[in-house]
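Single chain ahead, written as structure tokens, the form predicted alone.
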Amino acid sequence: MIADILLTKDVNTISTSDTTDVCIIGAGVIGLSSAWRLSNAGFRVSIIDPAIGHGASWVAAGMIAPVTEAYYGEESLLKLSLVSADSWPDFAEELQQATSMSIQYLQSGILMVGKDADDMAVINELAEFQQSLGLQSERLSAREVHKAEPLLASDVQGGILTKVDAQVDNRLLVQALVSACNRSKVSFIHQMVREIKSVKGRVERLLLQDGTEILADKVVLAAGSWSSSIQGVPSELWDLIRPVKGEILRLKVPDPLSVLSHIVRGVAKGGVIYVVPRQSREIVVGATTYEKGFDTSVQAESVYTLLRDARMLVPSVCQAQFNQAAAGFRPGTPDNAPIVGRTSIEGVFVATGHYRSGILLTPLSAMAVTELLTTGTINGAMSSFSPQRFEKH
């Protein structure tokens, strides 16, 4: 488990400005992987979270799907994901290299599969969608679905194949990366952030809630869907990011035979669902959308949805082990893309709102970040993402 390979620190060892450059607020895939950049740039990081690793990035699916996740009218947001999908088998192989841990990040491609005329009518407008885009995705016949993935349902009747998504064991991202912080000396703050405090338009410092106040130059703000709620925050950011829940169910399949060889995300008589496979043989079937504030219980009726229309694309989903049901909150924004940038409080900056692609997003985040603070700017296709875009003019 996670805690087994956290080398925490005091509070009060980096209870001043002395001992820490940059405090990060949150520590999921961003905020660890932003501190990790900034740690090896030359900052003395500290992550400040409750709960290290164990928000969305815990629960995620860890789909790298920037092709299978285009929407209409999120354009701007598909080139940032294709740039930060690029940019991960060198990132992956980079926290390998520092840690000796794999993350098993795997180019496995994703089918996107359907069950009647319906459903392919979606799956037909979505692979004219993405070919308008010049997106690599490949439309499939029924038998060539079947010969692609063997394990998926006789009355599939086709499909999209996009060999460039992939994805990557998100529990063992989130390891590896709370060990690339601990080997480059990255404290961490089990501890809630209660209030940044700020004077005159700068940030001061930071109010935890066993009433620790910390020294802070430079704070980032990478709370996830709680990034809003925390007092003090700067003020274009109030309200602006809420929590988007999403339900998720972990198997194990018996054998090795019955693991799938892709990624199956399918629309079974009208709902989405995905079944995401590991080398460890668990398969991760997902998720629920909703919104319903910061409610972590998990409704018998999800995962009997999820259940049924997973086994109606891969029926032998029905033979697996069940080992967990789990909740977590999407950060989602109004345009359902990442907030990164800099704040109108002096010394604070944010990188949130990472909605359904923060697992996507980590390795482009992480150097956007580390590029904003050691340079004052960011450059390149994080660029048009900062708070600024939602002022109204």
Ligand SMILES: Cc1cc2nc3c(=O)[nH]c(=O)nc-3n(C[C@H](O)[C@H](O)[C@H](O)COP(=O)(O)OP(=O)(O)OC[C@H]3O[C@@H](n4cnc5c(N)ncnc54)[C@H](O)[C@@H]3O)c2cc1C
Given for the second form:
Amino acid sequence: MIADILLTKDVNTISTSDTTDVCIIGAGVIGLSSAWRLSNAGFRVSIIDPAIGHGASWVAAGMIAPVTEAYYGEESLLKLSLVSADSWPDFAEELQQATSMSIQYLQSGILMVGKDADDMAVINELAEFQQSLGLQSERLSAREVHKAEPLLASDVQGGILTKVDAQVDNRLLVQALVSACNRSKVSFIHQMVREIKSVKGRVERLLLQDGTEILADKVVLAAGSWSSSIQGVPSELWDLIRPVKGEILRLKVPDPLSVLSHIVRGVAKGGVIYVVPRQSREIVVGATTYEKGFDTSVQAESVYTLLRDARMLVPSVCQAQFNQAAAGFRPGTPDNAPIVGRTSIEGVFVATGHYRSGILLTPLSAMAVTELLTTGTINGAMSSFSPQRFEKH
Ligand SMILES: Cc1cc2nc3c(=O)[nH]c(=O)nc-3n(C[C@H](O)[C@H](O)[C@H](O)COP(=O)(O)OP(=O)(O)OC[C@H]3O[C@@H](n4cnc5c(N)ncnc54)[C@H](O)[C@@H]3O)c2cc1C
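Right, the form predicted alone is done; let's see the coordinates for the form predicted together with the named molecule.
Zooming out: every chain and molecule, the one shown earlier first.
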């Protein structure tokens, strides 16, 4: 018996004993995919979250874009992203088989385009950077981008095509992961964890919002942007993860002929924008990036700017029906890379800080968490992303 609900007169009592080996805090894509994999590896898993699947994972755009998301100074994150992107086709297939649900994983490719000469200078610099890293990306003239994507504005001047970049419908992904967890007998506890309680450097209990305490021998902290703010988290995680707000729009185009065949990203008069088309005729337009704590409001200015910039590249977006504007929190870290590994509290493991790439990194993160809990170490690409990398020597 490794986790249990304490039965004492000081706390609420729920009689579930001998049922759990691992408690996962947070049911976003990282917690859910880890729960599914751990359960299939033979662990009895409970996942605790008051709002299952409704964090950043619900808000995101669903791009699996290691090449387009390659940034200066983030070469080790790029390597990780390429490995995870490679494992996406099998992961998607396995999840769909397990649940009989489609998650619309599509290798649609990304067209990164520019509107004027200054925008094209940015695009050309990006193309050179991608090519210097040996990434597959192809420069296209104005004629070639319009041939590839006839819905682009006529004055788009050219771009880059990255065929390996892909997408998944992140909301279908969340739903499929919940279903897969259910089928694998993962227990869901609809509560907030208030505190991780440890004794002599070893985790002992989780205190839940309603006062219930769960005996816990192994805990995976996967609470996204909230991972640093739970009482009792290991000291090396204090202040390490911060919420980076992103606002995003969901529209629906009126007819199948108005659906783009690629994800379109671009620079439009200096504004950076993406438009992600779904098979369902939904289009996702995003996203803002700024730091304002846990403020979930959507600014009218952001809606205006996103639509204005998207329309400069794809004029037909303004004929679409406006369905939703939402804000979510990317779990940011000091080096923009995830944190997966063991912590200074024995029995507490962490899988968080996936910043702008949590959907992309889902298959690899779940695999690394499973390897960690099964063998005690991570040997693959994720091995250099432990929390210990931030230790001051
Ligand atoms: C606008 C936007 C666009 C994005 N687009 C992309 C994209 O195209 N591609 C990509 O790869 N990534 C994208 N991302 C990033 C991606 O969404 C995140 O990296 C990823 O969803 C993080 O997953 P997670 O499971 O760690 O966190 P979350 O999905 O935020 O889940 C954390 C969960 O923890 C729970 N929780 C919090 N505190 C507690 C507690 N005390 N007790 C119990 N549970 C708790 C929350 O309720 C939540 O459900 C985007 C993000 C945003 C905001």
